[in-house]
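Form predicted on its own, single chain, as structure tokens, below.
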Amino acid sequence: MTMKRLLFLLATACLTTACATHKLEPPAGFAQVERDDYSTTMMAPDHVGLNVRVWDNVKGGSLSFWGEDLVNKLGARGYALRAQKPVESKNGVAGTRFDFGYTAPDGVEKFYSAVLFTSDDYRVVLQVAGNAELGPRYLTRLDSIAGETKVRGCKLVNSLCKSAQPGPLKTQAPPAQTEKGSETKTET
């Protein structure tokens, strides 16, 4: 077999799921409702969602960098970080789990947890969310689900796949709003 033919076969194989950006089979109690190379959407019968979203990573896109970005963006949207801890994917990629609480616009209390993984090529976020009273049922399973997730795109040398964990992070309270939508002044 020529080298050209071998490279063609390897490239063709990577177009299949063997080289997809991520892999996660639906855990017990979830059905896969959508899938492509950059996302998977699953749903439980009680409307708890489990999603995997993938974005291309950039130079300098470490676990610490993206972890701080995620917490800051969610904090600005009113999410409150409740817990943070290290996790690991099935294929050994370092990740961080962030557990949040928030109140939806309709006043219903919700839970949202995100497990962030970074590889050299991708930023992968495993998300689970639903009504707050359902949180304990799903959050106890999240580390196991994260441990079944495969994250692709690791280099052999100097890989972001073994990034250091972010330091302890916290969300800032969003600015208070008046009835007209302008910020109110608060004393600190």
Given for the second form:
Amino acid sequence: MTMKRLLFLLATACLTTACATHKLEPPAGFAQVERDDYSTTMMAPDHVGLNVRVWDNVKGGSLSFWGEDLVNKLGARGYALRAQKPVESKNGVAGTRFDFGYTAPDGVEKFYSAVLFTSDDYRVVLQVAGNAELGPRYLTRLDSIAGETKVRGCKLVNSLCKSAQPGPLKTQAPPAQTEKGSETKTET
Amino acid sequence: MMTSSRPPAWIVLASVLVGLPACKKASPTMASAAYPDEAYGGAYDDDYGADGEYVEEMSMAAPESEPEPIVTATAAEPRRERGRLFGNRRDKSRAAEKKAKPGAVMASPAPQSPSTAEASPGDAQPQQADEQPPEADEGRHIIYTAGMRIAVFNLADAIETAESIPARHGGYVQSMSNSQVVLRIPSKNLRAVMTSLAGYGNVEQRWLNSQDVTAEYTDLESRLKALEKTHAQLLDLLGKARTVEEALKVREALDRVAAELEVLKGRLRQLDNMTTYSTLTLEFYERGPHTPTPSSNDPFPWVDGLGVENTEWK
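Could I see the form predicted in complex with its partner chain next, after the form predicted on its own?
Shown next: the complete complex, the earlier chain at its head.
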């Protein structure tokens, strides 16, 4: 009887929160706009967006593998990597924070930061973006926001949750960009 | 020879009424090609027999020297169609009978095909006009329906641009919503408009359908001509009606012809509009700034879901 009750409680807990792919309560100054199993979107009153996206991970999908993929592809879209540092989630999953600069097509400067976590089951990206002048206000809080994020899907043995940090990465200038391209070149 | 012991008007009416449905199917081109004069004359004779008086009366109304012999134009066309349906053997035998009756006006070779009736009497060219596919027929009637699905950075600007196209290229806006504009563009400008629109964004999809309605158009025109002649002849007959009953019958036939004429004209107008103006459906959708189209070669297109536009906007 006691065993049955224990299993029931475990199943209930799993169905409610414990088995979710990720968990992040809205930080101060953000309101949750939408949420499902694979994403959470929050917005600040000044239109700064905070967003968690989750994808299923694959075998060999380490932090360095996905970190390099992310930086290369964002670099191809005109994002300039400005800083890179290790972070850790609330439940101890290793992650890397990438800070980018970006100029929108209408010429507005943007800040954009992506924090990448990889577990055995998922790869999770916590990202924040807004107008460049608002960057300092939010970027200083990003480490603590990342530290409040729970990333699920870790296994006990040979876990990717503790995979090594990627080496120093660089963005390449996008192949056919004009103004943004020249700007990115100076960064790299 | 028959005498004038029976009133001819009801016979005329009956023949007109019998002839009407066949008018729909008659095509001048086909008729002129398939039915030479002898078959034509035979059909005429077949309708009215060798009723000399009747023929005389109608010939008076439209003497052979007139460009449009009324009876001929009215009755001959349906009869030609009947001749086509039942074969020419009967017509030929009637033609032979005609030759045996020199007194009958019907035996004269004057009646011409409907298209020839519009030409001057005795003119041999109309037959030629039917046989040649002249310059007037060189243009085909084609309905074009096209569409484009375009990814744009600014949806409002794109809609505004699309809305302004008729001002520059002609046509009009048929319908509009917040992401779709349906334009009616002069067909001759369709290609230019589609080319210029391709510059406003990423053309994700483009399609064009064409429907050739030349055959229907030609058929409608032929039927219209035939019915207009019938209409004119019926009007003439109405003026000659001797009794109220005759007048009513002619009137009834006139109403039917007029109604059918309107239907044909309406369809022709519709076809004209559809061929003159092409329908161009533009579907726009907004994409984030500089979001590239995911590469099909990328095994991990996940980063397409990242970036400023996916964080700040969505």
